[in-house]
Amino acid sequence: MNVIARSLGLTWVAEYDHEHDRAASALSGFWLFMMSDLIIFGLMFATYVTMLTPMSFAGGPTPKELFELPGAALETAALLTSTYTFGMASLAIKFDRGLGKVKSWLLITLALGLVFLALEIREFAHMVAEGAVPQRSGFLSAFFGLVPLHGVHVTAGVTWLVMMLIQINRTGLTGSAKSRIARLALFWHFLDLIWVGIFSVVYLGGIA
């Protein structure tokens, strides 16, 4: 796992020092956490797919009636762009481009994450206003189990990113800060991959 992390540019401290050993161990442990999270999302995806039946709609709105592709596409664009900007922040750390550039890329990533959350909250509010609430049908229960779960993860990532910006503004890019940003980068890219699955299965699949 440490070899994979180095190949992705997710470790930035010296190769053989003691601090690198601690950072590599922490990153390996975080990989295990992400695997357990992947299992949870896999179960939620499976539940959602099994609820795509007329009986599960219970006379309520269907995916074609409910989903608006332009809004979901905007959410996707914001989150996938944030993957690029976080990658640029990672490269700025790896190649020692300076604290200013790292902070700038992380701030752009934060802004894109907030845009994604704002668009998602607007979507949920519109659905609730139309009476599409979780208790309306099995399909809607599965939807509100899967998609907001991802949103909660993004909220956690945004909060973590704010904390890291505060830390590096106070202490600079210490070895500890680099290790934490590496784990946050892994978490952020994981959420982007999960969203690609949600966009493909829930939104594109729903209106097909």
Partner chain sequence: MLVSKIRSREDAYRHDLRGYQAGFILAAILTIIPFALVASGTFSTIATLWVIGVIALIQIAVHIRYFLHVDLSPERREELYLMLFSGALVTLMIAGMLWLLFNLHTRMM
Given for the second form:
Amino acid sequence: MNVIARSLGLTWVAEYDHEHDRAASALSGFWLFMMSDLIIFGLMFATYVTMLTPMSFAGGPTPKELFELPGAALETAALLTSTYTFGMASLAIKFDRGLGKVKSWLLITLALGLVFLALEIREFAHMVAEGAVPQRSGFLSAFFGLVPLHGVHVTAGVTWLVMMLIQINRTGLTGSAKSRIARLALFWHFLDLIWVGIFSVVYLGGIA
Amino acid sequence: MSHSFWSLVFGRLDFDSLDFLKAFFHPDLNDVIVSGASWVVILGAVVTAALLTWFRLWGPLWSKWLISVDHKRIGVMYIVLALIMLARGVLEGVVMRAQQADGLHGGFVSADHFAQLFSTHGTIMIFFMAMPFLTGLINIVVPLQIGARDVSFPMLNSLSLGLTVSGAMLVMISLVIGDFSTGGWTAYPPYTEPDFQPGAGVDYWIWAVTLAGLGSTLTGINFVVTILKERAPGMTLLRMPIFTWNALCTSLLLVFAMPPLTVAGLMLAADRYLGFHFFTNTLGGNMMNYANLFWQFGHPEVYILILPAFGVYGEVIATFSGKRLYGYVTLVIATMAIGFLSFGVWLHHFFTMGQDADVNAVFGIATMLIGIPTGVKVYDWMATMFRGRIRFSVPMVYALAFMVLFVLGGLTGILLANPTVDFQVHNTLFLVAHFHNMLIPGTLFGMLAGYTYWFPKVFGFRLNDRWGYIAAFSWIIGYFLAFMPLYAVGLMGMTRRTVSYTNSAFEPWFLVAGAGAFFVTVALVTLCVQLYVSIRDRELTRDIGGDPWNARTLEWATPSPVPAYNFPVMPHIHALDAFAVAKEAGFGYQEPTSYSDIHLPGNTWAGVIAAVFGTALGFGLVWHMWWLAWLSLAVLAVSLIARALLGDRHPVKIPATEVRRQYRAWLEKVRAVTPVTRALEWDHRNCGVAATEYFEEAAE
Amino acid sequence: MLVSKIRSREDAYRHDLRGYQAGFILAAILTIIPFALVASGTFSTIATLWVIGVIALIQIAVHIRYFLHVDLSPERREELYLMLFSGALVTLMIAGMLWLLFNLHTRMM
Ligand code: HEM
Ligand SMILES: [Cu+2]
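How about the form predicted together with its partner chain, since we already have the form predicted on its own?
Every component of the complex follows; first up is the chain already shown.
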């Protein structure tokens, strides 16, 4: 059969319109998007590191003077826990533990995300009050280019999460909802992964 | 009071920004040219709108094209955009050539205007000519070559087009309202910082490039997934046509190389809008990081520009030599190697920035390495032609010119890869000659070859070949005359981006280059004539069978113009060049035993909304009309969210009986046509059905 | 081996749950160590920086394995290759960038 087919080169076979796994394609596309985003973060990190020189401090505040461990620790705790709670939501979906469970885990995740954002905004406000504004020096520009960029991503994640909660509230756990939550989960874990870089490079590296 | 109200509504826009009025207030030659250009844009828009109204085409334009998600239509729209922008880009190049031909005597263009010319020319040619052209070809061809119904994300595809269009719109608007950047297509700070260019120009550049760049990233994602996930059964990776391979590599480059541009552009925007210090002279900014980031995008970008052209040449050379591609696997490996290496050489664009010699040496050697896979490709193409049944069709003429000229340009590239040589010719016209040597015979000829080659597939009739030859030879002669002299004046020390000169030894060379510009203009006009003549005489060149060149890959196995659903049923692939194998076995046109219903995605407004509000967003940002920027951003966000919540509300279903009826009708027509041999390819007897011919290769 | 162990859905659930728990605990430990080091200031700055860097890389691997579920299994090949490819590219870009810009920096001093 195979031999014959090869010499035909090409055969036309009707079948149910190639039941493509839409969700799988969407997931692959999302992976690519995240990797593209990874490059953006990588370059922001590298820019930040090149700005850790006296020349780029430009006589302004240095990381040692600006950053404090407790704040960074709290933010880290909130985000890391939220990644775990999102994992619980994913598990509840995968093993059909009921809509209620999914919703409550997602709500906890949402709350933790909001806590993270609140902590971060408080930190920025504090810095601005001290005169550590991005216009002050190249170093501060790089800081405010990198860390709030992550914050904007978290904000997008939070918005998306709210939308998903609305969707599953209205329609239940449909295929489309599941596939979207799977992508959102990836995004959320990815943001935590970036945060590992931020607390290591910016906060710990700056204070050490 | 009234002033602050004005600025609330119009930001920093005022009457002096209106270019089309300039000629009336300061009537000197330079301003007449500036105003003239903006009147051309205005009149062009008005005439187009009037014609559309007169022929009552707004309806079809809207429902068949603008809101379509059909990859072929989206591809055509990309190419239309590319051709319009090509016209503007070429004309700007010609004005610059004319200026420099008279440059010893000062010329007729002001220095500032000249700077805008090379900045828009470079930006347009790269981002709004070459990129849309190659994206359009990939859109049209790739799903057909892999036997797919459409791309993986049709709505996203439309959105990408909309973003690209909005970038192009901004560049066009800058002709009419305000000035463009004078910072070149690279926009290096600190010159592009507000201290030196406070006006709107650089902002036009930033938002045009950023919006289009976003569109390109999304296109990249779309096509990587399409190629990896939507292939027809049996189409293994190593059975993919070479153009698809190049498209895959290009798409990967888009995904990974656009981010540095986005980063550089947004950092520059932060400097300009918010007073950040990423690249400033003061307070610890580092402008060298901009060069670094820009070229981390810029070098992969040149491979984004060339790889699709390589793919076209692969298809064209194989088809018009009547042989299968020589060294297919080596070509695949070479493509992927080039793609990866292209990320490791960006520093060769600024050897002279001041780093240690050993840094330069590493990147110089890395650069030379890329010559190896590229050389492999050239040998493979030559070996494909060896003992082939070669027809010197129009695409083949482009391909042959490419092979000679591209090798020449590659050699000057190897020269430039040597830092010690580069120190001598950096920033001279030698470099300008080098990259035009790669971009015109490489990218532009490749795109034009692809345009000629696949035109019948899309529209169902061939392009006129006589005018095609005239265009091709005008391009070749024009390119040669316009750019070879630049190698000489470059070596003599003429810097690039320079409006005039005082060394009279340059003048003869510039006069020759000016003559070249004339031929280039002829080539452009010829392309328009060719299109007109081809449409007028379309009944003589009908492509009924869908296979006018006796070609090898899957896209030729389906009717021309291709139906919305591409293939009546899913093709199953059993070999490389499956269609050629099938034809040789006498099974070129088979009927499927049964059909099934076909589901297609419904139309979407995504592209139109992205184009309109993307443009508005950019315009608002450029002119500091914050309300407009916020409003557009809100509309974009809300419509994306709404679309996500609502889903595709109008999917289309084509019943199996209808598909069968259409396909049978087509087969009937094909059987009525007399097949032609390759010798009659450009004859009016060619109706798109190829007669089987046996060659040495087939007999092997 | 593993497959035969997972009999029921309940087992499968517990298996997955344990994965998340392991990831969470590992990540927590790998976060606490560097924070504690910096807070206590036991090591010299350079040594601390090295430890932070290495631990961060390990933690990233933990996240990839336990939260993003990318491992060496054949089903996850695609993502694995994609991550390796992207990782190689970012590394190349960042390393080249740091080399270049710090080189320029020293030459300007
Ligand atoms: C077809 C005829 C063309 C002509 C007559 C032409 C002419 C020119 C001229 C006169 C310049 C300015 C050189 C200088 O710096 O003094 C220039 C720059 C440039 N051209 Fe072209 N060009 C042509 C086609 C193209 C094409 C097809 C591309 C790309 C796909 C291209 C890309 C560029 C770029 C990137 C620059 C650099 C702009 C800058 O300095 O920032 N050109 N061209
Ligand atoms: Cu390069």
